[in-house]
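The form predicted alone is given below as one chain in structure tokens.
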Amino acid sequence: MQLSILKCISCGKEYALTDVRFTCMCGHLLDVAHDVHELKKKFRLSKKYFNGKRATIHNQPSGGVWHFGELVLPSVKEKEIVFKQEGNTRLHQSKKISSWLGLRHFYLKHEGENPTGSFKDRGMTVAVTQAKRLRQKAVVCASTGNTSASLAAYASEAEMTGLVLIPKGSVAVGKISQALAYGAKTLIVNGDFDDCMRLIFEAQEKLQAYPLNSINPFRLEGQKTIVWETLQQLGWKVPDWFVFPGGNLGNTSAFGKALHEASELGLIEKMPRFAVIQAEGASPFYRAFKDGFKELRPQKAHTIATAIKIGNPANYTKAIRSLQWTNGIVESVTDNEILEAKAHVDGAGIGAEPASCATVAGLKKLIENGIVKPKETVVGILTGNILKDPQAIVDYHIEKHGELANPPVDIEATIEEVKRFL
């Protein structure tokens, strides 16, 4: 019996997990799909399973991402995993925070403490194991930063060409450093990331390189635990919200899939409401939400989180699917919002790339509004650390932008001078 295999979302065709595929023959997407009850019996997964597990990769402490393998991977061996101990990321509690959006149960998950600053780490433990698996030599990506960097780290480990496509002058600085840094070969194309999602399908027709965007399944795979590791860290407790942002719209596929399948075994009772948040310039998947999802209308994106510059999310269909599993809606912020949610989380000493604090902008917006209520558990994911994007914390506090800016002050060398600024 077959306990994980490729399956269309679609028309539910299936594949074995050996095909080196990322869309169906219909051309829609493909999940890796699980049969959960089988595992369920094969590893008595539970609540208490999980909570009593004290696993080890590669004689390290595992947690993470493979603290839950057998509903990632479980057919995988230990020697053939890609790890960097990614994951364990905390769950914040800020006073300021919570007094600012006005709500009392308020948690932050915060991705950006994973090895390479982001929650992309996840997803490429599962897909860059694969490819290993499927004894793919190189791997390649279309990227705003986040993932360019997670691949060069993990392309690097299990010493594979790592290969990343990135728009040009779309990318913050700190993020095209590590690519360059972890010895990926980076190419700027003259296009937006669209064109770079468009060249990754090209190069692996015709130069066999393998896709870590989140079209491949095995990605979304490792992102599910994001979930998975906030529920047990509240106690299996579900909160009322998981708000988070929305770009390529792989975390909201992932998530979805992650509760459904909780569900499906009885680690949850009932369902949270997911809240996409989409910057106002990058907002595809809210304008298609506001209109029934009658159909994508593609935009060319402009905003400053450029981790969610994206006008053509890939998992388009998958992210419906989990807004109907989780009666979700979808917001939009604008830069100016997401700017001041940010000088919010970093002045509460978190900090998060511009990308992450419109989760918090997004928050914000459906309290005023009344759709989120004060009373009720919300827990927001940030994606990405506070480095990830230097320039837009020193143009913010030098130039002034908010009533929040921090600038700094030139003085004498005297400490006369250094009495009198305090």
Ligand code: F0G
The other form holds:
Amino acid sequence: MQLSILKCISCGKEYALTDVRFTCMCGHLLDVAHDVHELKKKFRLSKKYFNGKRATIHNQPSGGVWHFGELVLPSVKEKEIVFKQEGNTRLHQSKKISSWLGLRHFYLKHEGENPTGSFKDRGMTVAVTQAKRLRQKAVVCASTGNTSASLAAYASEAEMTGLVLIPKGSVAVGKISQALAYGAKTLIVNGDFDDCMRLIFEAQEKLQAYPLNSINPFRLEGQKTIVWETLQQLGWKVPDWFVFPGGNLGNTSAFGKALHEASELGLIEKMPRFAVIQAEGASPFYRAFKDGFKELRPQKAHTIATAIKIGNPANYTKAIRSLQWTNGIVESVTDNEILEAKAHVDGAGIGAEPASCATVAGLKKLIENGIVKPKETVVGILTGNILKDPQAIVDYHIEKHGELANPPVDIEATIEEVKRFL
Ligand code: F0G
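What about the form predicted in complex with the ligand, after the form predicted alone?
Zooming out: every chain and molecule, the one shown earlier first.
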């Protein structure tokens, strides 16, 4: 076997890495499959090897995603890589949030600290690099916002035409602003995210445009590094749980693959468990989980967490595999639970956009239901930056006066007025 190939997750049919295709002839999605044992031998991969590498070198694809380049895109040449030093995100600890949750060992990995403010950059550096290697001229995506922001920035860097399809009225203002500002052609589709996704499949087939959604397996290779970087930050001590939001289920798929490969490489001795959190109004994966994954029943999605307002997740089958590898579970939370959790994450001085806070809302529920135990070590993933969705903050604190609202106060320009608030 070559070091890396494209391989169907269902029938196992293999394709060259240079094939421009995203689904197998049988219709299922493709993996970038690595011969991890050969890679281990070739690069002498070990915990020590990764610990010994310099974290970040100025102007080089090092640190973050490319710290693990040997397991992401081993055949790439350094000069081919389109990068913005993505990754290297912090692992926050907050006494306030931990005590609200009732957990002793709780970490928040903040992917909103990436160059365009979300985890998408980790996947984008790899997929745009691959697009460039394949001499693609135009890249496209359907997006609930963050993918479009990230695509726009990386397409600009790679000097490619960027085209983004976003659902009308369902994308936060920070994200649309980024797509426009970075120079992508932004098409506002009269439909929902699932309609946009359908158009992307068609565009790939009929227009030969290169999709950068998470159906692109190179995106998921980059997103695997969220898990490896966390493990390295924890001294390779495996937490009991990884908790994160699920929308199109790209992260669920990528994180499972990361752990499966880490286990094959002997980097970890045990598997953590996954808890994937969905918004109640956009929870086809949760419903399928409850039904023993008999079938996926797509739904018309509704939630305040627009990033995960998805009713027909494209990575459904890969995500099931990840849950099998990690004895994983799926939980759902209401919009009010998301907003309450967000007020706690924001109020701790960390902050994240609503979809990210589904992580913390779901975790709260799992602790209350006795599924996650107070003594267990938990890593929650915050997927996007607080400034992505300022309207959600204004609504909570000013318009609708949520339970933890902190509205501003108008005063006269006198020191007595200021003193009243000290
Ligand atoms: N959190 C945020 C902030 C997101 O932007 C997304 C997905 C998710 C969670 C869900 O991740 O799809 O891997 O399950 N946003 C995509 C977009 C769909 O277009 O920006 P997933």
